[in-house]
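As a starting point, one isolated chain is supplied in structure tokens, in the form predicted on its own.
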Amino acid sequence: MRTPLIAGNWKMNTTLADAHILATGIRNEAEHLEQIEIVLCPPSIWLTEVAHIVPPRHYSHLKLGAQNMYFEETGAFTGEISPLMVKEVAEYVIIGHSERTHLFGEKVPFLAQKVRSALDHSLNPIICVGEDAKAADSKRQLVHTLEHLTVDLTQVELEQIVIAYEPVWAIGSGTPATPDYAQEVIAALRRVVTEKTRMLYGGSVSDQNSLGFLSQPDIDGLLIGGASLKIKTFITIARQADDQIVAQKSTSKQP
């Protein structure tokens, strides 16, 4: 059984003051969550003062992630964070999200020097995929981009990234895809990297809606954006996943 994640992408939000706020409740109420993983993706000025409150490999079910960083170790880019300062403070970090691909302009052979450093430097990439519409070839598309940013990996790498689905369309529009469609899209993505690859959706997820993505066969998880920044909301979700576990091992142990 893949054990499903649940990632809060706090994107460019947060004071110092809310940062504290907002993850010492979440890691208060997630205490007991522990069938599920939790990533916490603060921006990134913010990730050492996280992780006081969730110590890098403290808690087993509790991570920090980085919302990007650069390919390599040091040198002269002015603005960036290598994977050796984000292996410091955390286990994780989102690579290719449509909001670096479109308003910076990251292209695919970029991104997967990033994918490939990550794991070099013992990170876990949640890998985003997503299109700008829906089109008749658009699942092919992503394939054939999961492809090449996969494509040097090995059976065990391929396990530990973890592939997030998002989307353009739905992200912060209220409007997301239907459990469904992204059903169907990320079964045709899981063929590109193995069973044992956690696959997540993105895009306008709420409390209201989380359930029904978290339902379906191919979906291990959850990357959300704004609905991360409400320590109720964001618990909400990420207790039916754990829920959803908790059950499920009921039911097998029957006879």
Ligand code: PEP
Second form
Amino acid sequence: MRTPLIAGNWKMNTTLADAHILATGIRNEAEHLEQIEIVLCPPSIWLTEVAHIVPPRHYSHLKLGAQNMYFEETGAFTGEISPLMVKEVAEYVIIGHSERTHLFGEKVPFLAQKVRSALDHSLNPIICVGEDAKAADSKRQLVHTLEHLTVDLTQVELEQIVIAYEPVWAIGSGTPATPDYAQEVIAALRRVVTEKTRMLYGGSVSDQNSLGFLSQPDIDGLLIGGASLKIKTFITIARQADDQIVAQKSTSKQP
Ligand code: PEP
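Next, give the form predicted in complex with the ligand, keeping in mind that what was shown is the form predicted on its own.
Everything in the complex follows now, all chains and molecules, and the chain you saw is the first one.
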């Protein structure tokens, strides 16, 4: 069974005080949600502060992630953060979010270097892929992109990465994909990786629609933007994922 993962991408939101309140609230509420993994991705400038609230490797099911990183370890790369820096405070790193590809022009070969670097530094990349607009051949194009991003990875590395399917038209739009459509695309993407690779859906997830995605056989969790900034909403979604595992475990125990 793949452990469900609920990740919150705070993007460029929160003051230091907000980050403190949000991380503390989630930590307190998430204490007993031990069937799943929760990954908080605050702005990089707050990672150290949030790491004090959620110490790395202290909470086995509550982890931190960076929203981005550069692939080099050190050097003259003004404004960037390196895998060595991320590793000190976080276990995950989001790579290739559509805001990076669209607003900052990051391309597939560059992203592949980041994936390689994350894995070489024992970080778990959350690799985002998603189409700009609904199109007949979008599934084939996404498969092609994911093949390029993962071409050099070993079987073990393919099991370690996380894929987030995030249709760009669904991000922040209030119009999510349907769970059936997300399942169909994610099942196609899974063929590029492995049965053990965790696959997430992201795009206008709320506590009203999350269960529909979590109930799909190939969807192992959610990457959440806007709704991750509200403690109650984020925890409601995480609790749904946790409850599902508890229910599955108790069903499988029945003779
Ligand atoms: C995201 O930014 O990854 C995202 C899915 O955002 P939202 O949930 O706000 O659509």
